[in-house]
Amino acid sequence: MTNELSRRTALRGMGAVLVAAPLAGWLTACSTTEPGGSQAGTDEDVLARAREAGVLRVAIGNEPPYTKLETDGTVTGAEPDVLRAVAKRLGIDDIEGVQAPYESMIPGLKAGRWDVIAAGLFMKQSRCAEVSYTEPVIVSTESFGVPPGNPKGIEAVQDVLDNPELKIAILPGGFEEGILNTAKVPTDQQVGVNDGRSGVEAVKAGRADAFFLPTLSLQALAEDDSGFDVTDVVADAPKTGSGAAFRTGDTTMVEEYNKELEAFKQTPEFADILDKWGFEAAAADGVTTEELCQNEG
């Protein structure tokens, strides 16, 4: 686990960050473009063109320990690391990581700026009706970052709408969000924020009451930071899972990226990856893509 976590980067303005060597004249040569300017081809188009070039480009966020950014430009994490393996597995060297904003990910992926998101994007109905996810790698629970001791007992999403005057922190785009939103906490209860610093900061100076995040990712964050609490799992926030995000098109890459995930899930490898990110492999175990796809939002 790592002291910098970032979903949004001062840099979402910009779009995307390539955070290792470009390959534009790859994605140029290899892909097509369809009417009205977004990349595609044949579902076997992304595994045959990832084996030929011997990388596949992957959208990232910066949020240890779901993503991390090394300063080297390395991408590791949770989700990388076991998206690294699986594509060693079906003849893929390595994986090349591309920072970007949560909200932009699905809509860089549609426009064949990388091939897949393996970013802790959270499945939810919305997303799984534009992307393909594969089968969950990692099952995670929510909680709040708020003032030492909770002053304001802030324990749930009900908490949030039985009071008016409370402030939320969210990450725009972040599955926090969309809980929120369906839960129709009204907007101007939610605090957007960058990324995760700005959100305990706002949370400190008293700019929101608490800031909603995955649980690990706060106590990431708690580790280098005393001046919030987290609380325990948020109750009535719905159960989250993620895996990796391929367009929809890319059937055969999605069947063969299950079959070889299936087969890692079973590895001491596997275990191990999740042990060191602070995840419990079991978590995942008999929970589905299709029950995660069930979350509203």
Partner chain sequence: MIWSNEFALEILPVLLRGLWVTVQLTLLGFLISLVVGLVVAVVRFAKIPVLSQLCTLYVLFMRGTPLLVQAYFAFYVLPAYGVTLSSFATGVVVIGLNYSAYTAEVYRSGIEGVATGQWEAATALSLPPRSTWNRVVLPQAVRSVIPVLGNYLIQMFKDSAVLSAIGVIDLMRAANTLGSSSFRYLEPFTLAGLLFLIISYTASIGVKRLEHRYAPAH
Given for the second form:
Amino acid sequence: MTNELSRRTALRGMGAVLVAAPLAGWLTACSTTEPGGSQAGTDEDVLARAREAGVLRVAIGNEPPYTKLETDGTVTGAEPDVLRAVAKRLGIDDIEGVQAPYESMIPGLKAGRWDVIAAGLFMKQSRCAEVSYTEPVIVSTESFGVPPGNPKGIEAVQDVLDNPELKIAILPGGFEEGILNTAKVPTDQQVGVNDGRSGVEAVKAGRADAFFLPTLSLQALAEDDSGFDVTDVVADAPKTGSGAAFRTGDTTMVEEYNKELEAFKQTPEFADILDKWGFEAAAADGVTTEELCQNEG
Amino acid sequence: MSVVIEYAPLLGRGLLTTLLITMLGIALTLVVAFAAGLARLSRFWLLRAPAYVFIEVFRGTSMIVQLFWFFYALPFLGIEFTPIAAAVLVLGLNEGAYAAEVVRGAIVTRPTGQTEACIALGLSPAQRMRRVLLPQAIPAMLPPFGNVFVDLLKATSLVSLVTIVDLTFTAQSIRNETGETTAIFTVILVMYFILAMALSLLTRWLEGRFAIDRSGRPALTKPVIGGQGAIPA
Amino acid sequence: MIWSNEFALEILPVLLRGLWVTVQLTLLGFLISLVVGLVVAVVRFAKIPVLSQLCTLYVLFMRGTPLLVQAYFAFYVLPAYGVTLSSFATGVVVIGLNYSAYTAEVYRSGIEGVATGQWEAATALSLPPRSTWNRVVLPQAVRSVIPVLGNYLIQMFKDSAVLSAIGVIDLMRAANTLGSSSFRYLEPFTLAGLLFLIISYTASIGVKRLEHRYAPAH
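Switch from the form predicted on its own, shown above, to the form predicted together with the partner chain and output its structure.
The complete assembly is shown below, putting the previous chain first.
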């Protein structure tokens, strides 16, 4: 009987601890965490909130040289580095990166999962209608990643249209998917891959004949993988560029950001950042968001 | 393999997140399981019906769909959780719905003599449940609970798809960084396996500790053929 | 930015196409799990040295590791060793093998449930082992576990959504693609959830019927 009692007591005690301890931990963790940001779709002042919190939450794609997530969790890459510098000028101490798939970036921004996208998310009509882009930071070109020697001779989007046998790897939601769709390349010629590395592996495994990505991203991937080549700049792909993207309601933020970005572009640090990642600072000169937003797709 | 050693601290952080989410998920699963499981047995229609709908909805849809829904769609209805909170909530509600059926099943399979004896002794329904039925039913719940917990552990890998930096997400980052696909995936498969084994051994130990009759295990504690929704619908 | 019926109707056909892929994926995977699971169960029950232990390890490992990571492994690692399958084929094989570990356990309980008298009778009639299994044990064992297998089929249907992560264009992937091209996730994911619910709830009622039909006589 004593055994019976002790068993029951022990059971009850253990149950209580099992349930209470982690839940209590969770609740305290929650109350100290920054509550999940602004309500979706409401016009809350993201600038004031980020200044107060000391951090701006940014969605990135971990696609060097545009964006890179260091193994210690810090965010870097051409766009985030510029974002961090401009944020500092705006009185925001730091940026905090969230690595997200391209396809989720805008929905996540609208859902308040992050405050801004700085991921080399290139401007085009459909995106410009959904988010507020700042002025462009980088302007870029596209290439194909192909098996050594480019056996299928893929150099232009037209080549893909001409040969329905070809399969092209793209990042779902990425700019290149838009280019192919606008050119009316059938979806069964497109192979969705999760990230840069998967795209390279898809080409090497023969799941795709080429991997369509910005020239610089492909070159970064080719650096530690000699198993594929990067073609010249694809001539029939539109000129593309990107800047930080905020929610359409964050008008104050975008205005203030553009002001500070313009001033920052005049400093040598801007050119240093772009140089460091292999971009040309001058490429964005005279290119406007309005112009890049005309891109179809 | 050197890549694994080089990135060990990073994997460790991912592992911690996985463990944290698993523990919180298990805690919430238990709360949800007992709340919904007991509500299903209530005399009151107003408790029974919502519990039934909750269980069927969460068991009837994919966890990954629920995860995306809580993460990307719910904020538009004005409800927003931090990523970890959303993840724990989905894991706890989903596995809790399965575990609620475990709770219910373990209670309804008590011999009717127990209930009759309670009535004869003049115990109230609440006393009957708390003092007699539950203490007997809990040992019977442990084996299927063990399966639910292992399922939950495995399901935590899905949170990597909604930007949470767990073990699986970390593995993907390291792979993206280094191209060492084989080494990194092999290592995390083994890590998950060890965790799952540890979790089953823990519940196995609890079973032994709380078996009603420790010499001859009665049929009711016989392990359910389980996993992935311990007691199939 | 609240629910739009118009948008929901517009995307429904695309989601239904995705659902069809999900159904195919599930049924093909289920077929694999039924066959492989049976082999594993029989080998384990027959206590063949080494082979039986390997099968036990297989079951433990498949049940102890996440489907998502198994899928990643099969999709990204195997091509390095010359095995390159499309994402759909990889998905079918991965989910089939994953569930074979569960069906193996189901069969085992069925085999163990066959009365010892049946084995004795088979021995008394000097039936060769092959006939004992094929004509006596398995027909009884499988019959008794049909409802449980049905439940695993439903579970598999829901779990198959995980395979969208390796690029299978299933219901989940369709919802995701629709969400990202329209920048609205509310309708695609709500509808995807409803489609999963309708099918698995209906199917679970069907399985309950099966349970009555195949219930033991007592």
